[in-house]
Structures are given as structure tokens and as C-alpha cells.
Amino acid sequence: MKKLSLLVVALLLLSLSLVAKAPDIVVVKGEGIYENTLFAVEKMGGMQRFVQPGQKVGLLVNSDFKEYGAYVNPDIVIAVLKMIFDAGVSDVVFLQPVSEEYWKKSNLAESHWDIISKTRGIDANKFPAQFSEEYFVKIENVENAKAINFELEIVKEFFDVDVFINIPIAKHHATTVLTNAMKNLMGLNTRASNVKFHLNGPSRNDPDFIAQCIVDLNLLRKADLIISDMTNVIKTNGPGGPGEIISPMKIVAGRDAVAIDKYCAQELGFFIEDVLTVQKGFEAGLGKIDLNQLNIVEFEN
């Protein structure tokens, strides 16, 4: 019995050691998008580092665009679902609903329909979402916000899930230059709230004001895990496209939205000084801006 207890302690210490040494960002390059997503999370310490049996997990996926390169590759999401359910999660909710048409874009959907069908979505948050007391909550004050001095309407379950996993696509955006981890959180808002991001600044679609609103929104809650799609993405005419498609073929996983956005912006060839959310996010304490301070591990499969 004593030997068993010592073994349990040793395994626990080893597990804690592995988590402590986990990279800040893992980048996996290659054609196998599903397999590379599994590999990226494994190298981050495994999904069990982020979720526990019986928890409720909320996913936010940029899935609603029609043009290729403007939406997250569904193979990434299917891989995430497999890992979540393998970890013993009891409830998975898409904080912005994912359509059946989206799943049909993946050749893996049919063989993984058993896990896809276990999920649910907040259908009331389908664009253009309107406020209802059943599904949304009004936030009158965002602590430490610099631009949001108006009432926000946000999906209620965002605050109820035990674990929040953010799954954006790194691509061009006409106003913010890059849309990725930080901007993806606008998918939690009603249309009325997002309109305020665009109209309540000193001028319509003011880039500085929108960037600060995005940063203020991210102050509400950080993602427990970010898995960014930088495989086949639009570099122009975003966010909806059609645009120039480039293919870095990279899955980028981590927990620091500022660092991930900076990494992806650089990889896509954007001038980082034009991506205002990165500098403002750093100034707000949302993450690190100096990638040299981070343990970034890259693999090629």
C-alpha cells in the first residue's frame, strides 16, 4: 500500500513537471490538418491539461463564412471534439452555432458524427443575433475598459462554461488588418453590440477604437486554450473574401492571445504596427508581445 502511494505521488509530480515545462506556443506545419491538431495539443501537455471529466466546455469557432480560406477548417474542430470527449467532458456547447453545412466541408464528418452529434449550439447567437434574456446577458461595466463605455450584450453561457476554447482562423480583415484570437470574441456579441464597436468611435469604422473595443472585450475572460487555423487562409479582402489564398499550413496552439496574434500576423506578412490589437492587448496585460520571451516550439509533419 505504501509503495502504491509513493508511485501515485511520483506520477503526480511527473505530470506536474511535464505541465510546467509545456511550451507557450506550439506550431505544427503539414498537410494532415486533423492529425496536426491532435499533435499540437499533445505537445501543449494534452487536452487533459485543459479539461477535466464532467466539465462543461464552451467552443467559439469562426465557422460562419462561405468562402474557402475565410472559415476554420472543420477538421481542426473535429480533432478538438475528439480530444475533449476522450478527456471525459460531459457537455460541449458551441457559443456561436455551427451549421450542418459547415460539417459537410470535412471528409471526416461522417465518420465522426457520433461525437459531433453530442454537442449543442446557442442557436440564438446565429448572425445577426438579437438580445434575449434567455440566452444573453447585459454587461454594463467592463473593468479597466478604455473604449467600451456602453452596455454589452454577450452570450450568457460564456460565463457559465468551466473551460473556454477559442478556435479562430488567422486571416485578413479590412479594418483590423488581422482577425484571429482576440477579434474572434466578437462572435460572442449580439449584432447591436458589434455595431457599437464600429459606430461609437470618433468616426465610422475607426481602427483605433475598434481595436480597443476588442481588447476591452477580451478583459472579460481569457481563453483556456487557443487553437488557431493558419493552414489555407485569405490574405486580402477579409474577413469574408474571396481573396488571395496563402497556405502556411500551420496549426498554432497556446494560451496567450496577444502572442498568438503577433506570431500569426508576422507569418501572414502583415506589418505588426498596423495590427493595433496586439500592442493594445499587451498594454492591457492580456499577454506578451515579445515572442523571444516565450518558448515557441515548431514541428513539421
Given for the second form:
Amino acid sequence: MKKLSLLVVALLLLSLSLVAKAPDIVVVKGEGIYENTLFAVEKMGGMQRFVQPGQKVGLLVNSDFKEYGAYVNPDIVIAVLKMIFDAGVSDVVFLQPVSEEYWKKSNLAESHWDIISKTRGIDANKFPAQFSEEYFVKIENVENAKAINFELEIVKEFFDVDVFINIPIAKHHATTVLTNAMKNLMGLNTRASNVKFHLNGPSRNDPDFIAQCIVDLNLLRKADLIISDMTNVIKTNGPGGPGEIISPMKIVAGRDAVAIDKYCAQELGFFIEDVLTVQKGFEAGLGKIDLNQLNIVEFEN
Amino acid sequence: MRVTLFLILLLTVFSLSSQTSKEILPNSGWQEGWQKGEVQFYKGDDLFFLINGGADLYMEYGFVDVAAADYVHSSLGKLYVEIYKMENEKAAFGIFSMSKASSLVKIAPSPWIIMADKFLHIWKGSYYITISGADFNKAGFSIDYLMLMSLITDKIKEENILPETFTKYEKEGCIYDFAYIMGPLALNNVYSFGFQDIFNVESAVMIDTGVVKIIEFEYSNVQKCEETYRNVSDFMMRTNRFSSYSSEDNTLFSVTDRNGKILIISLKENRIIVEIS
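Taking the form predicted alone as the starting point, write out the structure of the form predicted in complex with the partner chain.
Every chain and every other molecule in the complex is listed next, the one we just looked at coming first.
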């Protein structure tokens, strides 16, 4: 009996040490976007670290742009779907719907249609989303918010899913300079709420106010996993493009939205002082700003 | 008689200026088989409900209204048209200049057209138009596509008036890329000086010759220009985003950015000229 207890303790310590050793951010560079996404999550500890059998998973993908380099490469999303279904999840919901046209941009869509077709989307959150009692919830007060002093209208299922996976693209944005993990959460808002971010500040499109609103929005729930597309992205004329496309060819995975945004901003050559969400996100306790404190592991495939 | 002519002229001018983008959209049957879908029409701040990301840039240039509609053909497919009415020709030219693509077709004096992958971007007068969904592989599509473009541009009676600063560079030739800027958001799209509007942008042209990028800012008066120049000089001397500050006199200085590019900034009457190489 004593030996068994010791074995259990040893196994527990071993598993704890494995968790402790898991990197904070994994970066995989290379051409195979689908394979590199699988590899990145594997190096983060595997999808089973983030999802459990029978769970309900919510995905938020920045897919709703036409120009190349302005939307998440669909191969990344297909890789995520493969991993979460392999992990035995019961329900996968796109918190912002993904169109059929989007899947057509991937050569892998046809061969993975069996898993794509198992997903569902919140069609009511299709741009320009309007509030409805069935699909949205009104939040009158965001705790600790500094800028959002108005009623927010957010996709209801964001709060219902067991696991939230955020899949942004790291690219230029004329007002916020970078749009990536933190800003992607604006995809959960009705259009009316998003317009308030732009117009309710001290001046129209006030960069400081918008950045603070984004940070406030992120206080509602942190992502359980972030997989950021930094493969082929626009560095100018964002968020819609067309703009100068650069190709770092990197998949960036982690859980810390502030750190991931800072890492990507630096990699894209943006001045971190200009990406106001990073400093504000750090001040709000959303993540770490000193990348030297983090275990960032980079691979090249 | 003179009074009547004057009134007719006045009414014509008024009807042109009060024309909305909605009135320019062709109706169903503009060519056999094409059916017009539901028209979306937005004015002012409601533009945010049409554009997902980037509406703020249109606002900065000066947006009036937009009309958008699908045109569906049973065998040729679908076309989608957006017609933006901007406050004036310069605003329309500015937003058009942000539509980067490899080929620009200039029909003198108008319209100007940028052909992109499955997109046409058109500038005519105070209107900026996009037509998307082109499938040139389908027989008959190209002709209908061009006919639709022609129907739209013919309804716009204005001509293209270029900003003088741009014309000056155009005459010199060697324009690889260009942009017309009317605010800090557009400036951020061509070069980032930080989120603060240190140049107090009124208007500017960006000309990329392939060797050097020139941004020429124009101000409504010399005093404002000189004050802005002094503030910019002071900012660049103190900030850590630029280094190697060197000033020749009160009208010229240079700095190096973090990417190793040299910026030469000069003051000429009501203009500040930034050369980046």
C-alpha cells in the first residue's frame, strides 16, 4: 500500500514537472502550415492539455476578409479541428460564423469535410451582427473596465463553451497598429458595440480609447489556447488590405494574449510603443510583457 | 432668358451634387439576364455596418454615402458593386490610392481604374467604386463586366481632378507607387511615425520611386507648417524610435529609423518634405 502511494506521488510529481516544463509560447516556422499547426500544439503539450473528451469548444477565427494576408489561413483552422475532434470533443462552435467560401481557400477542405461539417456557427454573429436575445447577451458592467462604460452586446455562447480557442491573424491595423490575439475578441461583439469602441472616445477613432476598450473586453474571459497566424500577412493598409504582404511563415501558439501580441508585433517590425493594447493589457493583468520571463521555444521545419 | 439659363444651370449643378450613390447603381436588365439584388445604402457613421474593419479610414477622408448591390446571372455568376460617394474628388482619389495592385489604367481625364485579382477599383470625380467577383474564364463575362463599369461611370458626370502636389510628381515620372493622404490613419498605412499625429496631417502625397519614398505634407498656411516642422524636429530629436539626429539649419534635418532607413526632412514654405531611403 505504501509502495503504491509512493508510485502515485511520483507519477503526480512527474506529470506536474511535465506541465511546468511546457513552453509559454511555441513558434514554428516553415512552409507546411497545416503540419506546423499540429506541431506547435504538440509542443505546447498536445491538444489533450487544453480540451477533454465530451467538452464543448468555441473557436473565434478571423476569417471574414477577402484579401490574401488579411484572413487566417484556413489550413490552420482545419488542423485545429482535427486535433480537437481527435481529442473527443462533443461540440465545436464557431463563435463568429465561417463561410463556405472561406473553406474553398484551402486545398485541405475537401479531404477534411467530415470534420468541418460536424461544426456549427453562430450565424446571428455574421457581420454586421445585430443583437437578438437568443444569441447575444447584454453586459452592463465589465468588472475593472477603464473605458467600457456602456452596455456591451456579446455572443452568448462565449460564456457557455468549456474551452475557448482564439485563432487570430497577426497583421497591420490602421488604428491599433497590430490586430492579433487581443483585438480578435471584437469579433464577439455586435456591430453596435464595436462602433462604440470607435466613436465613444474623447475623439473619433481615438487610439488610446480603442486600445483600452479592447483590453476591457479581454477581461471577460481569457483564451484557453491562442494560435496566431503569422505566415503570410499584411504589414500595411490593414485590416482589410490590400497591403504589403510579408511572409514570416510562423505559427505562434500559447495562452498569454499580451505576450503573443508583443512577440508578433516585434516580429512584424511594429514599434511596441505604438501597440497600446500590449502595455494596457499588461497593466490589466491579462499577461506578461517581459518576453525574457517566458519560455519561448522556436522551431524551424 | 438669361435668368432661365442660369436657373437651369443652377438646377443641373444642384442635382449633380445632390446625386447619391444609390442613383448610380444600374437596375436589373442593364444587360440580358442580370438581376439586381437588394440594395444596401448607408450614410455617415452607418458605414461601420457595411465595412468590417477600415471604415474609419473612409471617415478620415470624408465619406458621404455608399450603395452596394449584388448582380446575379443564372449562367455567368455574380458581381458585387459598391459605390462610395466621398466629400470631394481628392477624398475619392485618396481612398482609391489605398487600393494597391499591380496594374493601373488611366483613361484621360477619367476614370482611373486599378485591376486586381477579381476586383476593379475605379475612381471618377468624387466617387470610388469597386466591382468584385470577376470570373474572366467564363465566356461573355468580360464584356458584361466592362459594360457594367461603363454604365456606372457614365452616370457620374464629374471628372478627375488631381491634387497639385501629385501632378507635380506625375510630370516628373518614375512613380512606382503612390498614395494621397488626408489624415493620420492613412499616413500610418504608408509609414508609421507613431500613433500621435505629430505632422498634424491636412494632406500629403506619398510617392515611391522604387529607390526613395517621398512624403510631401501640405498645410493651409505657412505658420502652421513651420510650427509643425519645429515640433516634428523636436520629437525626432528626443524620441528613441529615431537616432543620429543631425540638423543642417532651421529647414533641414536627418534621422535614422530603427530599420536603418535614413529620413531627410525639409521645410519649404507651406510644405514639409520627408525623403526615406
